[in-house]
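Given next, in structure tokens, is a single chain: the form predicted on its own.
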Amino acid sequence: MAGTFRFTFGPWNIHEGADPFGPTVRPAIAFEKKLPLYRELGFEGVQFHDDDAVPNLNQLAPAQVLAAAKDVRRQLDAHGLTAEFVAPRLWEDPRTIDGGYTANDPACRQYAIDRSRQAVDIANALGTKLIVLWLAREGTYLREAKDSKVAVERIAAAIDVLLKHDPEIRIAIEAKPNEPMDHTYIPTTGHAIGLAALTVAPERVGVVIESAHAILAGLDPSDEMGYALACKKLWSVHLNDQNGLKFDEDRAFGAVDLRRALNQVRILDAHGYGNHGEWVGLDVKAIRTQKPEAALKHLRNSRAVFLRLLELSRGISQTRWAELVADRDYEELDMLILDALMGAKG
């Protein structure tokens, strides 16, 4: 059963090119600017963080956040264009040093569990129905801080408010093993699955898979993503590369492993991705060193490598694939494949 591919990236993926140990290269683009550039790069959806479509939503009232929303989703109207899905961002507001659910200050968690249901509201005014849960702060650099059962029930405990908040809405965990924290308390898809089950609605939580995070775990992303698939789970992706295991890269997609950015288009195809309203997030970030004019590349070349790669992936003989499995030749499928990649006929 072939997928359907439709294809986002957030405002942030258009960046400045700041990074923790230097400024801005690059400057800034505003946001009613980016719209454009989604169709004209093959796009037709964008992700949001809460403040990406509010910027200081903090210092608004509840009516004029949502105003504001609304807004936003004309000019999404106007672009012909989606929204996927809204995240609540709660790793940078001083009140979410410590944790957002899971912080040690009651109020800071009272604040994190708000935050996150104005998100749910700014989605609604959006048009989408889909929540992605990145849970940046949600562990600790010192194990003997928190009690780890208890920040676990934490989670999924401001999960059932959202749950409840609006029953229609799904919730995407995305996991991440480290980075901003040391240890995080849901590292892997495993892990969010798991934890979908403590909630009050265990079908309406599922997961997103992004290619880096399952490689910083040690992970391959596509067995990541069989997995969620095999547990009904997988509702977004958001696809970049990964150079080894050490701070989140965002590389473009395939532009470090071909055969591993490879197999997780595979998976997705073989079992009708997209075929239910599923996403293809492209979380990429340009290279710092890209200078202005050419800042888009890396959006454009990563859709293009799935897109080259979806092709080589179906043109590969399944009949012959079938065989040397049968067969249990796997030094023969495993030349089957490189010669895929390098240009041979399969």
Given for the second form:
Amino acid sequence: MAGTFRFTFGPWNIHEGADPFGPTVRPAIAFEKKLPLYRELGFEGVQFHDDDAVPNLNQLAPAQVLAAAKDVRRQLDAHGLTAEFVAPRLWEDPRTIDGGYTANDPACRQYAIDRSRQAVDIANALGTKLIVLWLAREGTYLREAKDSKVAVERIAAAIDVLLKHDPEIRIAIEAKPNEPMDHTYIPTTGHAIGLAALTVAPERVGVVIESAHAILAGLDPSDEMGYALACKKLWSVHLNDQNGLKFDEDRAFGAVDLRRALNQVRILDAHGYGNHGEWVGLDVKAIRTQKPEAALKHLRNSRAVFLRLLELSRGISQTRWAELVADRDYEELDMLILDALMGAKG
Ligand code: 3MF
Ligand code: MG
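Same protein, different form: I have the form predicted on its own, so give me the form predicted together with 3-O-methylfructose in linear form.
And the full complex, kicking off with our chain again.
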């Protein structure tokens, strides 16, 4: 069963270019100015952090937060856009400096839980039932600073609070092995799916897989996707690319390794990804050298590469492929794939 592909990105993917060693290099674009760009670029859905939808939400009363979120919903409707998910931003507030759900200070853990509960309310106002948890600071710089068993139990307990807060929401965990922390407690898809089993409603806890995060864990993103598909847990993807084990680059999809990108497209298409409403998220950033007027090309290119690889993948002779597998001639299969990637010989 072939897949159905509709695309999303988050407002943070139109980015001013700051990095840990230098300030912004492009002017900020207001959220209202970003929205019309989505359709122009071929995207139909928007991913949100809670404060992408409601800036400064910690300073607002709950009723004001909901009113602001409802206003964003009206803007989405006006542009023919859908909210894909809401993710609580649990890594910027001073109270999350030692982690959110795993912070050693109980008052800080409570802040993280309260803020996440509010993200669920924002998701409802935006019309989505999907919550994403990127567990950014749930880990350590110093192994001895936390107890890893207790930490995992605390993450599961926090997820339980959210699952009980709204019996209809589903939670997708976005695993990442490092950055900003040295090590995280939920580094891979397998860890995330294991964590689901510790919660009160495992069937409502799944994953979003980011290509770069899998690569940073030394894993192949398409195999991570296959694992999640086998477990019926692949509820979103964050496609991008990454040049080896260094900082999280969020390069355009396919920019580093086209074959690795092809295999991600192929596994999604082979198993009907998107036929139950799953979106293709592109978590990509323009490289810092890009001038302001040319700083959307990473989004355009990532989507275009996905669609070209889809066409390419579907064009490879399945008969020939099956013959080569049956014959265990993987060298010839290697060439079949490389030939497809290099285009027809002139
Ligand atoms: C970090 C990420 C995050 C998440 C986002 C939504 C800021 O490496 O990928 O982007 O994707 O928080 O879950
Ligand atoms: Mg991501």
